[in-house]
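Read the single chain below, which is given as structure tokens and is the form predicted on its own.
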Amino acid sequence: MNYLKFNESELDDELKEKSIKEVRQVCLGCKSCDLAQTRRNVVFSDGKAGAPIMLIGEAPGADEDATGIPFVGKAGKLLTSLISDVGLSRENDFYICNTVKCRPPENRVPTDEEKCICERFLNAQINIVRPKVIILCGATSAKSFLGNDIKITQIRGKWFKLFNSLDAVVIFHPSYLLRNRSEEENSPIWLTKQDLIAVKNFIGK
């Protein structure tokens, strides 16, 4: 993917809301894949373009595609629990996306065609929010960006540079600490709040 940059003075919270809206525009109309066929919404975000915190989801489920809005199923539910529960709010610290933009059937992982058909949308997204840093939430997220070798459990918590100038970490998807309930030192979801703690802290909250 290309970054293309910004002066930092060029897009103020306003500007980047108008921006937002206009490429949504855009991205509700699309039809250049096979989802769109079979979507009931496109899902394009949530949150303010102006949050210092971008989290790159997968993908929207059923939950997703009947509402317009990522993750407000029981993942979502999760997510959002969690970054209440580090002293992050979903409202104002996020803006939340996914790599692709409408529900593959049968909740299956999008294929790197659909990604790449996305990635425009994707791409504005990142050009325009410009956020202090990004989570990439999941696999198919983490391997969108690092390539499709990684293992989600050897990334976890590690941090990277994505375009050579934005920082990033990567963390388990929701989904998966729905099968892993426990909190005990070290589970899943253990270590998936001191990624947000370190996420909060790195952002100066």
Ligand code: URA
Second form
Amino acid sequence: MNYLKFNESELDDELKEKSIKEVRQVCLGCKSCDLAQTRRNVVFSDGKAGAPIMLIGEAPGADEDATGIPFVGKAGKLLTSLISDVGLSRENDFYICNTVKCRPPENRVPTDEEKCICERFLNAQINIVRPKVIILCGATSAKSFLGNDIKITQIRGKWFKLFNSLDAVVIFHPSYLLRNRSEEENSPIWLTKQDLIAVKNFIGK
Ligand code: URA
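Next, give the form predicted together with ligand URA, keeping in mind that what was shown is the form predicted on its own.
Below is the whole assembly, all chains and molecules, this chain first.
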């Protein structure tokens, strides 16, 4: 698909927070697709707009829909603990959002149409936050940027330049990790920790 756009201007942290707040307000009122009929809350983002790492997931699940905060359910808790296991801080180092801001019924994968309709919000988030690195978390997120033909097992751990400018790495989605709990060397959880360590090194922490 690779439909996202990118512009080149830089904002300071205060202006980033202000701009993100404005985009959030617009997003909270969005009724551009049918997901608006079934959502309880729009799940816009969590974390600081000036954070060095932006993590982009798929779409909110039930817990996120109930709270309005991304990655707070079982998968989110696992993600948060992996982040702290490698010495990063979800609160200070991450700006977290999803490709689609409203929960698809029964947690189905968002359609390409829903992703396209929601694209303007993700686009604005990337342009404002301008992180040092983007983590594409799971297949849906990776496909939004790298095309629908990618295979997550083939590209996880690989680094890409998005928009010829932004560094990005693909990691497994924590829902997949919940179904594969081994922590042995080369297990999905072990590989994900290696990916997060690479991110940590990349931002110089
Ligand atoms: N899965 C996602 O991709 N995003 C969330 O916010 C929660 C679960």
